[in-house]
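Shown next as structure tokens: one chain only, the form predicted on its own.
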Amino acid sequence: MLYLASGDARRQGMNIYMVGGVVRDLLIGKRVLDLDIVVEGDAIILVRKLASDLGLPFRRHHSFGTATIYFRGHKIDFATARTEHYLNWGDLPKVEPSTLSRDLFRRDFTINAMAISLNEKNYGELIDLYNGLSDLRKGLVRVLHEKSFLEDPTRIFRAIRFERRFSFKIEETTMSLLRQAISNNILRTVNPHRIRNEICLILKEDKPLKYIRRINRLVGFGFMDRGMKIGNFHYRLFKRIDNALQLYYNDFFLHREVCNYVVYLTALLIRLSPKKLFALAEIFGFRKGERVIIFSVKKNINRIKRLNRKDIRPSSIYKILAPLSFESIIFFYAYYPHSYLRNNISYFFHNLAGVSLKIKGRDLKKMGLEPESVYGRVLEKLLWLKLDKGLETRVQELSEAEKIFRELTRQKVR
């Protein structure tokens, strides 16, 4: 595909190179499954072609001047190359068509501004025009320009980021820059909705603890709230979500999609009031399936003690987990150390979890059950019946439902 891509752009007096992440993956021999292209030209116009000689749909975004075309399970992103204007500190940048080395040093760090070129006189030759390859040899995160951390404070969190995956340290000279930076406070320049979204990248990689023990050392979270200290609680916290999530993801969640990175998002937040919680969720954005989730735990976190028993009936817990979300459970697993509660949460996701009815209220209509108006309630009932008692069997089940439904209604009557 690529090649076709090279002999499009060529035919239509382009030139495209391989960017940024990628490039950088390939040198260290991490595998890649998605690519960045850029084009020097329009790269709308590239992709239209591409797409129709291969016969594929794709996207375009013209504000962006960039396209996307998926190709036998991977995402390709073409962009026009372009540079960039910073009108403020903090801000989003203003953008307009440009050159390959320009659209590198508009990037955030040399490890990441390198290009792979996709032209035919010179195809695979790598580009490397600030030394990044030197640099990813000696494991060192460099700005590429001393105002980089001004333009673009969420750069801060990229380069804890890439420090800390990769084992790499910030260089010398990027580390002065990054620490006057937050000196000057500069993070309260940029939208928190994009500082929530390199906290949630952050909480996406692999056991984050190591990069919130930089962030606090170098940064703190009062970004986050002024008066939000994070601290060996927490640290002790990310440790036991990282020992339930491989305990449970390998052997219950498989074949589930969990947020992981919520479970990591609920610890970091979970001393909060309410009250602040709420105005925090509110100004950094946080989406609906992030609030459900933190917010729920919020207000379960006493009423999950109750699972902390040796004789509690299955159907008791049930009633208390199956309204939760998994990322909710996982996360009280992590927080209560109790023996008897943590037992009657895997309880739950080893035998009840996946236990339904057979039957259904079309069944209670067919025996001429009436009114229908209690079949919720007797399919409620049946169901934690059949958690207590073990009921195997769709015969079983209608016997039962009978009587649930004759004590029902027996008790509507009186």
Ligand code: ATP
Second form
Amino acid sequence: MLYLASGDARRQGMNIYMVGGVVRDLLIGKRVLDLDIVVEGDAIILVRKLASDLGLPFRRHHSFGTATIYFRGHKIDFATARTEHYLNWGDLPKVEPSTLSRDLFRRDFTINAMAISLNEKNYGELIDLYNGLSDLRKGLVRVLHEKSFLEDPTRIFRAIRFERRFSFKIEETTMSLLRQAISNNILRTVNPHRIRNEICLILKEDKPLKYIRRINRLVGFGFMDRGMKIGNFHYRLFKRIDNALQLYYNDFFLHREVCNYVVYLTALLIRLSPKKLFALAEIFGFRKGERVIIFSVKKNINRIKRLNRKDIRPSSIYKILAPLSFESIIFFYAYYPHSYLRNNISYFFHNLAGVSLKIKGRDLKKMGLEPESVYGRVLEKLLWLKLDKGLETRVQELSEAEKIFRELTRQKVR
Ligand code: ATP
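Next up, can you give the form predicted in complex with this ligand of this protein, since the form predicted on its own came first?
Following is the full complex, with the preceding chain placed first.
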């Protein structure tokens, strides 16, 4: 596919390169699944031709000269080489077509500013204009120029992310530029939605505690909410979430992937008042799914304590946990170290969460039960009975459903 792209580019008089984090990952021997390609020329024209050669569809994006082809499970992003001009610090830049060297110069760190030629004349050659390879060998995160953090303050979080992920160091001058930018309150100039994206990327890293500690030490969390303090309470909670997630995937897993990062995000924000949380979710543009989880945790945090009993009925466990997302339940497992509560959550995952009835409303209808308006209630009570008594067969369910129906309708008549 890359050879084909290379040939198509030559025929169109364009130059083509693999760039950015992919090159970094290839050099450190990490497996890469998705590729970033930069073209000196119009990437859309190239992608259109390549997609038609491959007989594949492609997706053109809103942002300047970019398109994606999905090829055998890999995502291949193409972009026209570009230069960026920053009119105001922190704003998104104005963009225009350009050369590879200028495209690389607009990137965040030297280790992310290398390219590999895909041109026939020097296919596979590393293009390292800003000493990225040397920094990669030394384990240094270094910006390309001294205005880097001013142009895009989200790079502060990116620097921390790469530093911690690879156990690198932020290079000395870069570190002093970073500190300067922080002391000039530069994060105030960025659209908070972009900060949310970076924080979520950090929380998606494996075991994000070390990243959060580093942000806390270098930046603090005042950029989220002026009074927001992160400390040992959160650090301990993050560790317990690491364990709870591991347990979930190794032991409880019900073939339902959970969004790990939202569990950590909830932990980060759990001490804020509901009012502040609501404001923050608006300002930072939290996604709907994130809000649902965070708010339901906040709302149920006391109710969950009812699970901390030995002699609780399965249906009672179910009533408390079934309406919650798995992310919320994992959060509570980590948040409350109480053993009965944790056992009951384990019991829910192992024995209750996957239980469903064999019969449906239409089976009640076939039995001639009227009115239909009580079917919902009947099936709900039947499920609780099944959880507590373990009804095995369809026939048992039908017979119990009829009893429940009679009880309910008699109560209604009375
Ligand atoms: P990851 O391994 O987490 O995916 P990545 O380096 O591939 O990290 P992406 O966010 O996918 O990062 O971005 C791809 C490339 O785009 C980066 O390697 C970098 O060259 C460039 N880039 C991304 N974000 C910025 C930014 N804020 N400023 C400058 N360059 C950036």
